[in-house]
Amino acid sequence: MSTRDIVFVALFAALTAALGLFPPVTLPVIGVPITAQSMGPMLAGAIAGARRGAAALALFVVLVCAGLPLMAGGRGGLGIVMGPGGGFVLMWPVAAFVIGFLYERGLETLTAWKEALILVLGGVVLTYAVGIPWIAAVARVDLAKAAIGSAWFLPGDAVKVVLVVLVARAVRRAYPTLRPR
C-alpha cells in the first residue's frame, strides 16, 4: 500500500467513527439502531474505491470488536458483532468492496441513477441480505418479523443513497479519486 492509499483507508475508518456521533435511534422490535454510520461503506466504496474502501471499513470493525467506541452511541467491544446489528456491520467491508468494484468498472459511463442503483445493490440489498438472517438468528425471531421490523430503515437509507451520490459526485469533481479497472 501507498502512503495515499493508507490514508484513504485511515480517512475513511475515521468518517465511519465519525458518522456514529449522530444520535441512534433503536428500533423495539429488533433492537437494531438507526444510524448515520451505515453512510460510511457507500461513502468509502464510492470515493476511495474497492480495495482502499473494503480495508477501511475493515480496520474500523476490528478497531469496534477491539473494544473502542466508535459505534453510535459509544458502544464498542466483541458484543457488538455478536449482537443483533452485527451482520450488518461484519457486512460493511465487504459492502464498501462491492460499491467501489461497481463504481470503478463503470466509472465511465456513471450517472446519478447508477450510482443510486450501485449505491442500493452494495449498500443496502447486500448488508441487509445478511444482516436480516443475523437479526433472525440472534434475536430468535422468524425471518418474516425481522425483516419487517428492518423495514424501517428503508426510508433513511433511500436519504443516504442520495446524499452519497451527491457527496461522491461532488468530490470526484473536484478530486478525482478513482481509477477505472
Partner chain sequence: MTPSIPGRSPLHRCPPGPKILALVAAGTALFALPRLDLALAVLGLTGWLYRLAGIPARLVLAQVRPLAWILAVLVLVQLALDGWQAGLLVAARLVALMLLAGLVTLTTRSSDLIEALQRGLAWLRPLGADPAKVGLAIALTLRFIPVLAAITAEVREAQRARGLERSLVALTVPVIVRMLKMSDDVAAAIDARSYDPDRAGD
Contents of the next structure:
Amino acid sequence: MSTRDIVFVALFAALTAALGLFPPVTLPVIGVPITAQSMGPMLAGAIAGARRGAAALALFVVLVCAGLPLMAGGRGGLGIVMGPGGGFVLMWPVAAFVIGFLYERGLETLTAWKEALILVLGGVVLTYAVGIPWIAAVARVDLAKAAIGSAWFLPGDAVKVVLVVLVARAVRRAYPTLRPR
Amino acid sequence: MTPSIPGRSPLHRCPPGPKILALVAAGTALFALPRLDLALAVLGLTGWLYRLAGIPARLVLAQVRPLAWILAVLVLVQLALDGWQAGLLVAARLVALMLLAGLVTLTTRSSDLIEALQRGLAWLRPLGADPAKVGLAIALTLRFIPVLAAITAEVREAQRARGLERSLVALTVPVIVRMLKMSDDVAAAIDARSYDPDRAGD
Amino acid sequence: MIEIRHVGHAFGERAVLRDLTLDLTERRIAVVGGNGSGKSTFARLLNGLLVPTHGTVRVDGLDTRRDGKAVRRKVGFVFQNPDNQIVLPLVAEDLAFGLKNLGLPKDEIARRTDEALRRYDLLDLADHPAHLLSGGQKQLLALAGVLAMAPEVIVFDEPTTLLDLRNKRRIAQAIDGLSQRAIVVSHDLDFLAHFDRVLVFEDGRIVIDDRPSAALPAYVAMMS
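Just the form predicted on its own so far, so send over the form predicted in complex with its partner chain.
Zooming out: every chain and molecule, the one shown earlier first.
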C-alpha cells in the first residue's frame, strides 16, 4: 500500500466513525431507530474500492474492539462484537470488499440500478446472511425469530442504499477514485 | 477518546494481550457449555473482578444498558418458550460476556490496547498487512475523526444558509469530496516528512 | 542550491508550468502569482513531492526524480492548511513523526521534540490532542515538525492564508527567525517586502524575477 492508500484507509475508517455521530433517525410508522453508520461499508466500497474499503472497515472494527467509543451512541469495546449485533459489524469489511470489487468490475457500465443492486447484495444480503444466524446463536433464539426481528431494519437499509447511490454517483463525478478492474 | 478509567489494580497492570485472550476463552466456554451454573459462576467471578479493579457500580450498569431492551425481549421469548431456566441462562451469559468485555476495555488504556493490537497483527505480515502501516493508519484515523467532525459542521452551516440542511446528500457529498481532496495533501505531507512506506517502522 | 533546468509540468493535458530555468540560492525567496498561475506546483517540485514532466530539478546536485528521499531530507515543506499536515493525534507525537521516519535514536528524538516545542511555546500542550489547538498554533506545530528534522531549506506554500491577522504575524515572525533558507509562496505582500528575491508567476511562467522593491509594485500593477 502506498502512503496515499494508507491515508484513504484511515479516512474511510474515520468516516464510518463520524457517521456514528449523526443522531439516529426514527422511521415513521415502524418506529425503529436507524443510524447512518452502516452506510460506512457501502461508501467505503463504492468510493475507496475493494482493497482500501475492506482495510478501512477492518481497521474500524479493530478500533471498536480496542474500546474506542466509535459505534453509534458512543459505544465501543469487545462487547460490541461479542454481543447480538456482532455478526453485522464483523461483516462490514467483507461487505466493503464485495461492494468495491463489483464497483471496480463494472465501473464502465454502472447505472443507478446496478449500483443499488450491488449495494443491496453487499450491504444487506451478505451482512444479514451472517448477522441473523449470529443473533440466533448469541441470543439462543431460532433463526426465524432472529430474521423477523432483523427485518424491521430493512426499510432503513433501503433508504441508505438510495442515499449511497446518490452520494457515490455525485462524488465519482466530482472526484473519481476508482479504476476499472 | 479513552473510555478506560485509571487505576493500579492487578487488572490494570496486566498487559492487554492476556486479558483479551482470557476474554475470548471465557466467551468460547460460555457458548460451548450452555449450563446455567457455569454462566452464573462466570457472572459472579466478573462481579468480583469489577470490585478488584475498583470500578464503581454506576459504570457497571452503563456497560449493560445498551443491551437492556434486547435482553428484555430475549428473556420474555425464552420464558414463553423454554421456561425460566433457559431465559435466565441466556440473560446471565449475555450480561457476563458484556461485563467481561467492558472490564477489559475499562482497565486498559486505549493506546496500550492499540499497541498490543499492532503487535498482535504481526502474524498478518505474510498476508500483506504491515504492522507499521497499520500503526500509521490507526493514528491517522484518530487524527481524522475530529477533522471530519469539523468539516461536517462547516458544510452543514453552509448548506443551512442555502436551505439544504435537511438533505443528507447535500451534506455528505461535499464532506466526502473535501475529505478526498484533503487526502492528497495529507499523503504529500506524510511523504514530505520522510515517511517511507516500504521501510517497516521500528 | 536548487537548480531548475527546462522544467515543465502538466496534469494530464493541462500544462501548469512551462520551460522554467533558474537557480535558487538566496536566503529568502518569495513566490507570488494569481490563483492557478502554477506557483503551488512549482513549490511542490522543489522537494520532489511532484516530479516534473519535463526537465530536471536538482538540490545540491541531487535529482528529485532519482533521489526523492534524500531531497526531502534537505528540503522541508509547510502546507497551507495545517490540518492536512498534522498526521498524529497528539502534539508531541506528531512532532516526533518525521524524526522517527529518519530513524533517529529515542533520546535524540526526545531532545529535538522538546526543543521544537519550547521554541514555539507549545511545551505545555505536548500531550494535547492537536485538533484542539488554534489555527496559529497548528501552523506553528506544522513548522516545528518540519524544523525538528533540521532541513537546509524550508518551502512554505501559503502558510498564512488561512490565519487571522495576529496569527499571520506570528507565523511571519517565525519564518523571519529561521536560520534556514526559506522559499515562501504567499499573497501577503507586506511580509515579503524584505525578502531577497521575488518570483512572479503567470500562466505557468515566471514573468518577473527581481528584488522586492521592483518586483512587488510591478506585480500589483499587473494584477490591477
